[in-house]
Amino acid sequence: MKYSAMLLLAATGLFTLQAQASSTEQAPERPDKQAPLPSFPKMPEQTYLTPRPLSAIPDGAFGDKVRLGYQLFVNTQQLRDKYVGNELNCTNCHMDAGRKANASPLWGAYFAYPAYRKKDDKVSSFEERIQGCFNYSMNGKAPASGSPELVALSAYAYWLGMGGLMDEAKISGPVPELSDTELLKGAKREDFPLPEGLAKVMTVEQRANLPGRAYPEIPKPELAYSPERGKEVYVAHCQTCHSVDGQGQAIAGVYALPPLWGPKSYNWGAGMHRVNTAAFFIYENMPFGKSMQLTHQQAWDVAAYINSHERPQDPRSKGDVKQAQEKYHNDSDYYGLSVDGKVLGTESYPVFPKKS
């Protein structure tokens, strides 16, 4: 009780400070309700797993699944209206088609599942983790368990990771083919089939924590993050690609420069709606191609600016923003908070709308 009263006081204090600048509520510090798998600060001089080139994908049925996985990953829009309800593609957040270290690479995730996820309060298989991406990041409706799309994405993730691990361990030859059932489970388990010799090199736990997995954590900002300062960062460094209104830019119908908020972007349940996740992603991966480095403070501020806009509803919400906020939010995000006189979540865009 005392603790929460202190928090409340602290939050009120912050709010008073902020209120002078604008009407945006400060997201309070609370226990994290939907923390992703932990990420780690980036280590200097660290080397990372290097996936094999796509030209090494073998011919045949297994290789076809891997190739399809790649194609779905970079052009997820081919699933629009079937499983996808926004304009994003997986590769928007997982750079270099899920191969790049420190950009939540697929190979890092594959060896980290099955894993307990706070968000779902259960142990999720790799397939279930991807289903989450469809429901939240893609604002869609996840393909059913065992569907060809989930098999393909799992096969691609596995192939990237296993090829890289084999090369590091100097184990030659093609990546061993696995059954769909094995592929969908993910690799963080004692009974995961490995090429001979690999089990001796690394434990399951080591494979689950490959350097470069997730987005590297950055220190908390010196000043409480602020959408107002974030807007200045956005105007200076982001809007050329993502547009003044955050709606990205389409060329030939493809949003390679993705919308960041509004009806065409990720919904209120996606990991990226959290200010911390977005700040980690941005600091490490933006501006695209990294011609310059934003400061930690700039990354936090611009993440707050982007994520204090309305977006598609949290699919877990049962219609009551306050209730959904209490149950799923209030950790490092703006859902249920008042920004410019409007409570975010109350005018959310639809979940899984048809492309008009």
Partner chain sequence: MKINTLVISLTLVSGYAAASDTPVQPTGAMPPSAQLCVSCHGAQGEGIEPLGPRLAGLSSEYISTQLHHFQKGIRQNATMMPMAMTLQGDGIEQVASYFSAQQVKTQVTPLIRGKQVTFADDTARLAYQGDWSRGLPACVTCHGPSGLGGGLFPRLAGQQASYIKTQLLAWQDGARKGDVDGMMANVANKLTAAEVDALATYFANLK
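For the form predicted alone instead of the form predicted together with the partner chain, what are the coordinates?
Since only the chain itself is given, any partners or molecules it might have are not part of what comes next.
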């Protein structure tokens, strides 16, 4: 791993992206109440952490937690109606079971928390970050603090990251086991237990800014992003998998390819509803399998098209779309804006609907 690159990334800090105005309605300037994850442009010849293979998960109680975390991550639908209210799985947005660099991998997130989040206006632990995913991306209900599901997902994230860092530092042996309490906190803290050799070669900030931990930032579009142009990109490159109506592909009731809007997708509180976040993800990771590369403009336009459709309500809304827009949303999304004569958010779908 190129530690000089890590240092550069750590020094770069957070960025603020002023998204282009909607071609449907001009977005007013207002403070960003839901700042995106830190993101950086890809660096040429950058190397990335490589997690250990799943076959290396150890036997015993700790290994069982890691395996359960993996199973929940790739098949989150087993928690439908308990904690999940849509047809998504964690791995839809965090590719290759949370292992893939530049797809917001689990190993990058684990070492970045605890951290302050504007979205919650507090310092959040890794456990609380996962709870947010259930509330927003999964349009569901967060598991209770300390629940077996949160422990398992934390154990899986920790194991992916720590094993990869140990291998980079040429530290042999199994990943050290941690208590449930330690696992749930996350690793961005001075008192986080580390193998001695690893503590000597990486600072807390370097571990928190591992290359590839987010979706890489791409340049702003030359033209203001446009849902109208985005529809053309969607028809050409996306609808084969996600369907003409954006509702994905299901086989025997099981979604093999996820819905992108509508009642079965992420809600208006999820990070992916932001045009910039979706554009970064799409440019780097889509079309699935990367049979071709979209241009920057195409990524911005199709992200705008996807996110200019109605979806489940922001769970933080108290019934007043304008109030929720001003309090929680920025000018990089369509919540509260008029599209095709309708104000998005006024006809949103329910939060945490039961399937059964």
